[in-house]
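Only one chain is given next, in structure tokens, and it is the form predicted on its own.
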Amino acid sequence: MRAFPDAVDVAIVGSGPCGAAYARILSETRPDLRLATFEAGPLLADPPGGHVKNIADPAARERAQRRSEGPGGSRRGRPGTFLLGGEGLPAAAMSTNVGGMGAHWTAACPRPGDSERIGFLPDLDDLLDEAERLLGVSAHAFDDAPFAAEVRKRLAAAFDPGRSEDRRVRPMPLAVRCDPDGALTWSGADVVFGEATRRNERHTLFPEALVTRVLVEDGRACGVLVRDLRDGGEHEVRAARVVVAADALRTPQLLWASGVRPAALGRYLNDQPQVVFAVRLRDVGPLEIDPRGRSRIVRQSGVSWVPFTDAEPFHGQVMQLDASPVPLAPDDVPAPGSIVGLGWFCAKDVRAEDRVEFDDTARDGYGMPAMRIQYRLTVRDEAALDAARAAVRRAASALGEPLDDEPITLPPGASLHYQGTVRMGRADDGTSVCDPSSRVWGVEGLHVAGNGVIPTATACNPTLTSVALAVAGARRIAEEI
């Protein structure tokens, strides 16, 4: 039987990049504090929270992905995830493991721009800088990828005219380290935790420990109730501060189960409608080897970025596919990097009516209140998708020859970029769940974290922004406690 603490200074629920950011900032700035991170899922790797793509053995990687796919009976989504189910967001999926979705993500870390930015945060750029440090973000990991410069040159000619400097085509910032020998290490929550957290003897990570309730007394969070999934035992852990950093679906679920139910809880749910296409580059010659002598080129080689703008409210992620033979015609094997995937994400028309609801009479696989999604695309969303399809055709025309007749529109939920369900706001006016420091309105000592905190309609990948917001929340705790 494991020993759980009777009390800590800060209890963190969830071990993904945002929960890890709280643990890291507090370990660096307040090493005197007692910290505990509780994670419902299993430990997959050493160091804890590592990205499964760093597991070299394919069979071991598959086992790690399978262990992330929720309780028995869950339906598998993409590898490492399980489907929520339901009609509202049919492709909605989650992961349950140390590191959360940070063990499975594409590691894309673009900065928000124009109306994606949170206008009431004057220090947003400083917070984004810090998030890049925690995640280990680089814009140059694939500078030498085959044809990457040519891809960006062609995209820039098609999209850059009229754009501000910071919104022009560029390499995608990625949370990845490329070693001199060409080996790649993808950032998971392990990189965010960092050595400062791993060396902190006053921080403990508890895998397979499901927090079923935040304890609230006299309007203040005072601890958590934890179920040890290894033996079924329940433990009450008192805490001066509680941070709920599950995900955009399970963070509001836990608040609901705890009786913390502000009007905006679960509302303003937004996904990023997504269009994909693929092309073969025209007028490029064969390459015998990858410039760095890598044994293979991973699917993310040569990732380019067409940033969001208010005039073109979508975000383009352009990924050169790996060097595995893709016979397009008899005896036709494309050169490495010459097959390019185009993914265009749209900013959702954010509405309070789009929401995740909870049923106190039904339970999910973890015994928590069952979720039901209410969600639909509006006329504005359909218009945005039409514009995105036109833009992705324009990108395809600039690059080469399409491999399909038409772009494919993925089902709602496919982006895995759910946001807004515990959104921050300027004031406690019923349209937000937390303040600009991620403190839940009306409940002292309770913070929320993750993509659900983002209040704006974004098209860019949200992890960098949500980690930046977690930095602000952690700094506030460090000052106040």
Ligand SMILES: Cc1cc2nc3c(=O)[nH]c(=O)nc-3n(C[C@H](O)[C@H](O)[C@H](O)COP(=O)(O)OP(=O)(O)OC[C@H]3O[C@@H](n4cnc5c(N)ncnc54)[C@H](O)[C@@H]3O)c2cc1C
Contents of the next structure:
Amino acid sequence: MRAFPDAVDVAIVGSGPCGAAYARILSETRPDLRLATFEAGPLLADPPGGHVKNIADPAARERAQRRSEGPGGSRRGRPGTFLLGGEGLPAAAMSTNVGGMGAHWTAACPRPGDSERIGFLPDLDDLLDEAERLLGVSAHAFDDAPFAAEVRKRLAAAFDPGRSEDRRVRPMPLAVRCDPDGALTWSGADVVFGEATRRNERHTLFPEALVTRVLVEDGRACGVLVRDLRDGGEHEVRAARVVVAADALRTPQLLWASGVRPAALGRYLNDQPQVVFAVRLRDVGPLEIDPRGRSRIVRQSGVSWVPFTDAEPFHGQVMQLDASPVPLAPDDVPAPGSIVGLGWFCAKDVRAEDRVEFDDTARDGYGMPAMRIQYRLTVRDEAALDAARAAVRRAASALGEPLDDEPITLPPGASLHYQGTVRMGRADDGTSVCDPSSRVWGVEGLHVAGNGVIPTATACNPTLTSVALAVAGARRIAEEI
Ligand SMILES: Cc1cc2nc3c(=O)[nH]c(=O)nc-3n(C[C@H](O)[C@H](O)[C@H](O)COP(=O)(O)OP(=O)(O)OC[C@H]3O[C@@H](n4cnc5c(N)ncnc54)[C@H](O)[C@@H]3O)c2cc1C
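Alternative state: the form predicted together with the named molecule, after the form predicted on its own:
What follows is the entire complex, opening with the chain shown before.
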């Protein structure tokens, strides 16, 4: 039987990039504190939280993906994820493993711009800088990709006119390290935890440990109830602070299960409506696959970014196809690196009615309150999708020849970027769940983390922003405790 502590200073629920950011900042700034991270899923890698793409053996990688796909009988989503099920967001998915979705992600880390930004956070840029440090973000991982400059030149001609300097076409910042031998190492929560956390003897990570309840007494969070999924044992762990970083669906689920039910809980749910297309680059010759890279993401065409602007309210990423969800025709044998996938994400028309609801009687595969999604695309969303499809066609004709007649619009939930369900706000006015430091309104000592905290309608990939918000929350705990 595993030993669980009776008490810690900070209990962190969830070991994805956002939970890991709390552990890291607190390990760096307050090594005197006792920290515990509880993670429902299994340990996949050493160091804990490593990205599965860094597992060289394909069979071992596939095993690690399967082990992340939730309780028995879950329906598989993208590799490493399992589907929530239901009609509201048919493609909504989650990962349950040390490192969370951050062990499976594409690692694109664009900064929010224009109305994506959170206007009431004056130090947002400083927080984003810090998030880039934690995630190991670089815009230079594909600097030597031979087609990359040409891809960007063609995209720039189509999109740059009229844009401010910081919103022009550019290389996508990625949480990827490029070693001198050319090997790519993808950042997962392992990079966010970093040596500071791994060396911190006062931090312990508990895999296969499901938190079933945040303990709240007299309006104050005072610990967590943990179920050891290895032997079924229940453990009460007292804590001065509790951080729930259990993704944008399961963070509100745990609050609900704990009787913390502010009016905005689960509401303002937004996923980024997504359009994809595939293009064969015009006038580029075949190249050998770079034999140095252990990842299949080839270094020929790199990853390019068309940033969000208020005038063109979508975010585009153009990348080598094996990293995008567009299937190739079975008989298509392209020159390596000459086919790129285009993924365009829209900012949702954010509404309180779009929500995840919880059932006090039915249970999910972990015995937690079952979730049901109420979600609808509005007329504005349909118009945004029309505009995104037009922009994708424009990008495609700038780049080369599309492989299909029309861009594909993915089903709701496919972006894997769910936001808003525990959103941050400036005031406790019923439209937000937490304050600008991610502290839940009305419950002392309780923080929330993850994409659910983001209050704005973003189209850019959200993890950099949510890690930035986690940095602010962790700094607050470090100051206060
Ligand atoms: C294929 C794929 C590609 C993606 N690409 C990108 C990208 O390019 N850029 C980007 O920004 N984002 C991307 N994402 C999304 C990104 O991975 C997430 O935004 C990020 O992982 C969120 O971090 P998090 O820590 O909030 O949550 P997660 O990483 O989801 O981690 C939450 C953890 O909490 C655990 N948990 C849940 N409930 C409990 C409980 N009750 N007790 C204990 N533990 C619990 C879960 O098991 C999970 O491990 C992608 C995701 C996938 C799957």
